[in-house]
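Okay, so here's just one chain, in structure tokens, the form predicted alone.
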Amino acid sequence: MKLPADTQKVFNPDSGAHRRDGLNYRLTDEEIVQFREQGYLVLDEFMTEAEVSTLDHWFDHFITGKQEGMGRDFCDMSQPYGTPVEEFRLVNAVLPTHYCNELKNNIYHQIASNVASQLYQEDKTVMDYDQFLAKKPGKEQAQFLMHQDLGYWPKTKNTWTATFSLALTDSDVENGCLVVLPGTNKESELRAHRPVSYGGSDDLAQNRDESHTLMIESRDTDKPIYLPVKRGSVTIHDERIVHGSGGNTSDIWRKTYVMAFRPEETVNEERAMGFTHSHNDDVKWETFIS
């Protein structure tokens, strides 16, 4: 994924752990507009040392494939499903809470859902899915292409969405940190979504079923920025921002742990059309957001 020269970093000085509080990460008004205008947020020293470190084992035991049972919900999310373990990229681990009980209701869970619930205070709010993500070091193809979340999912009536990517490992520029486009989680509509070849990120497939990754194509006035945090921070982001992330070119991993909240009517409505995020779910495409 290449980025114009002139990209930017973006950091929020502001923020950090004198803004904890027992379990809750107290919000300020001006940061629960800017998620709601320019569609991201980012938390500095939202987690102690001692609270991620707790995380540590489970998240390596996941993405070295120790967990047994989990089909396609472990996968290289830069390569085509049956990919060799030992040639995996951008490793892939979703849904850890729902095949580790000792993960449920973790210390991350609940500082972000607390955060959650104060982005968005019209109803409650629950952990939709979670996710381990690890770019792996030397590996400029370990990349998400620029898309929206919402592209991936069903057509549901309340959409709203915060993702919370806790980052196990500092996450920069060098080793594929988020990168957003601020505001175009304000545009009309949701832009065309493709299926990525695997062949080349410049090539389609045919339809979804070859394909788990998508791709938008950028436009000119697309101004895109870094996010780059340290350990025991995270990065925010809604539905419908326009973001990815690039390749790793450092000698480092780049350690993810992502964990999505939405209105707990949204889950059910997904969950009755057979919807858990899941990659072994059976799921008809055509009632998917195109």
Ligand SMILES: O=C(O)CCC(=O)C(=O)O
Second form
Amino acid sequence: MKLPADTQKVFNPDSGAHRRDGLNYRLTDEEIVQFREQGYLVLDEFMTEAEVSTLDHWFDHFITGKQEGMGRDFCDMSQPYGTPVEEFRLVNAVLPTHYCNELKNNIYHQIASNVASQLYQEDKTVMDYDQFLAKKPGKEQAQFLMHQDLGYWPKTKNTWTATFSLALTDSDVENGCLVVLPGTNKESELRAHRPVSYGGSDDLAQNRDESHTLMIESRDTDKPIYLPVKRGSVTIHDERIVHGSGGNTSDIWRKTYVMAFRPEETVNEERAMGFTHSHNDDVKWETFIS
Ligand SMILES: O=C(O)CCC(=O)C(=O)O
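Return the form predicted in complex with this ligand of this protein as a structure block, the form predicted alone having already been given.
Below is the whole assembly, all chains and molecules, this chain first.
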């Protein structure tokens, strides 16, 4: 697939490993403004190869289904729950640090946490959830349908979020890199989200019980931008930007490690509602949908 003419990555000429000072990746003022105004950011060479390689083993452990006791937290985001593992296309392992002590406070967490503090200067942010996502090669339907993250989450007083996505493989249009609609984070209303209905039902709770996936309808005015990144680089998006990703038509995997940071008070509010981002949460979905 060729990059459409109006899609281009916003490169930061000053990005790279030399911007790191220990665990601190220094953001420029322009990047902080871009995140606020456009709803996303790309940071090249966020982590060194030596750092990224400490995560590979655990990523593959989860994505190949070796972690026990995950229930619905190990699933396919492009197919209903119950799909046989060998038929998975968009493999999703939610909350790996919850399930695996070795991943707690890992090097990615520490570096991303520092950057989240630079983006949110008002108060303390904490990691809300993390997620491993992998697209198998040659799976055109391994699509992450367009959505806004807030469409998936309960209403909280403060919605601020910075969701990092660390590339564990090079990621481009062919293997299904992230796609964003810049500036949609500024739309006054959240777009209408609906669950994907595999069984043809209109029943919300039933559909959310069938699959976790929500979708929005695209608009003629939508102008998607693809965010190709090299292994070790990150994209960061906010909670309102419309985004998703295409299928994998290439012969290589796309692997990414997602980690979301939110103000501590927001995470406490979610937990008080019984919401942990686990697909095993007992949630009243009808109170969520915008
Ligand atoms: O990386 C992707 O394919 C989509 C991930 C996503 O939608 C998210 O992290 O909110």
